[in-house]
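Only one chain is included here, represented as structure tokens and corresponding to the form predicted on its own.
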Amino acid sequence: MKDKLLGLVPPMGWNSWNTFNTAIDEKVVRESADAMVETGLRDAGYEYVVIDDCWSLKKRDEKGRLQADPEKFPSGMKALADYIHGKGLKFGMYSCNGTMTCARYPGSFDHEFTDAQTFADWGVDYLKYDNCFKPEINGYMLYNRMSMALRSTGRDILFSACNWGRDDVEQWIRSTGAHIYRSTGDIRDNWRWIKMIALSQLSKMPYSGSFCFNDLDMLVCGMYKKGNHAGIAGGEEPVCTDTEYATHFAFWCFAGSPLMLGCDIRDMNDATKQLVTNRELIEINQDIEGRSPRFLGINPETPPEFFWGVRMLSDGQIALAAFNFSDKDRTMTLPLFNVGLPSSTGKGLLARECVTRTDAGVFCDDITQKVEAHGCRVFRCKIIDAK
């Protein structure tokens, strides 16, 4: 591969799914790639402008090769990538592991090599390859062939294997060569489903890291219940709020999870822009190290509604994180005894807050801090002499 540093950091862009769902189309797309410039999301390091399920005709044409659908992307792919590259950006495409994707059009399996070799002369940069309609044989095999026929084009494709977490795929995915695995059910756009999804993954950080990112779904930060996915607006559910928001993507940035967007990014308000740009947060997401959290103070009696995560970051500074799931405030305390800092070696924290971008000063022997609930606390900490 040219680019040898493929996969070395969580990727970053924009999926379709969330918001358009079947209602994808060239219009969208453009306008979507424009946005991401327009709006400083590039510039914050979202690069990928992925098309979903639904983006094909039916049926293959006659020398079984996928079609984009002329109604849909009348310019073409080609096209599309040309000028989603001239925006400097990347072009990721959709397809699945099965007989047909989710959506039932035409899926990839027994067409590995035919469709990777056509995603390489589209200019396609991103492969979400799914998960449905498989056949009753082993997954490892089919996110192999699929690895390895996208090697064989010279291209270098980023490869999503979204398996939804199924078969223990944390503990095998990385032998296939995939770069980032979906470990979770597709999420909603509600508080319920994102703490599901977080609670969820706690036990499976240990899995994920540089060239293979543990990917907890899409963000659906600033979709408000809006959008074509009535599956993702999630039922009678409440919105979520702006904090609700910012946890969820302070929790994805701290997990070390892709931050592939799912709102309309042409028409964010000013706090979906502010927090999903946020620098201090996605520069934990993308250390050049990719090590994983550290989870502390769960009690396996109880559900692990409230604790602080620990992340060690290439430059020596430490991350640290207070996140609050439980519906009441609460006030929590991490003794830096925890991160190996006794009151025994004389050293303090030097902290500054990630989500509010505040210097938060100095700590010694703990840290304690008032997390209203579905709230968070990200720190970023240097060490320093306690006085």
Ligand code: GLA
The other form holds:
Amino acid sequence: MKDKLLGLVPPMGWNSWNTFNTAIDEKVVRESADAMVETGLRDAGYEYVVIDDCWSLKKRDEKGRLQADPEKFPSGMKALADYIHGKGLKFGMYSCNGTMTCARYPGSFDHEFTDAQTFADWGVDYLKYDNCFKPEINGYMLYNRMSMALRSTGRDILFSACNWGRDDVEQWIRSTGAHIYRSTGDIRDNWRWIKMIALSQLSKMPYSGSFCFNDLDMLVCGMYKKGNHAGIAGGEEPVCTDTEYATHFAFWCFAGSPLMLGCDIRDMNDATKQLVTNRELIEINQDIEGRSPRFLGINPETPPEFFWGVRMLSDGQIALAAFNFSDKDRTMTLPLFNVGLPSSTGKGLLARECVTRTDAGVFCDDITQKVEAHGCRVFRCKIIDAK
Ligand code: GLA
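Given the form predicted on its own, state the structure of the form predicted in complex with this ligand.
Now the full complex is given, and it begins with the chain already shown.
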């Protein structure tokens, strides 16, 4: 038995892709690690600094090993890992189950054990494993193969599978040993995409839990369309408002998704900093029992755009959340009967609203909230005797 279990709660960190795309280098990664500490992100629980695609040379070395691009990473990956570890953080990297990565750098297909050893030798703690240029072999076998390769190194490496929710991945991914898996396509920095991803996950929640969480993709909170590639902004869609980013963050927290920041954490405004370090939302995300929420009143034929969710927490409290993804302000009522607390139980809920971090009083029989378009409320509730 190990003393620390990888994947017990969703990982938290930063990933280079959303903002930097191909323009990733040692300077950006070091400065982001510095920022992680200086801005209080590390103290709020963020720990992984992850380099996504485009870090390697296009050719393997004479022993068939991946090599870091020396122009982008002149000190090499081992030195970078040491730097990151020296800050009390962990280091993540990226590869792919196909012959090439999505940006056409060498992939790990048929090099899995060599590459896993290279990552372990460099001090890597997290591997994101993509799905491009995959041979005609079933995905289960490819993810299983890399999982075994990582495990056989003897190093604790969190395995992040990324097949975009395809091939009924939720049916088989947990058995591969992946600690998290992408249950959706790539996110874009706009409300339309955030909403689409959130709604796509309502029926997928039962698959998510400790040791294999649904990954709703990197957060776009605080990007304000400043990512350096066209794809991430997603065309002509408007820039997200802070309300929309707050709902995005709250939903990812409530759903138990990994929390991987994608904005430039060296340059966050106050609203972003406050939001992504909101301890009350993070505590729900990081709850040690890792239970997924249940969303209520969901009709599979007509996905609702505003709904309540319930999540059981490990300390005997429950989290209740109202999400309004629709374009109108809504008055949302949750009869407590629907969560098993009718007034005949003699119980009520003492609630704290976690987005605004304010006490919300006692609710008996029902909770009614006015929730603005694209807004949300997330309550952490203690069960008490109703007066
Ligand atoms: C895929 C993944 C993204 C990112 C890119 C890199 O699209 O889903 O998250 O890693 O590849 O090329």
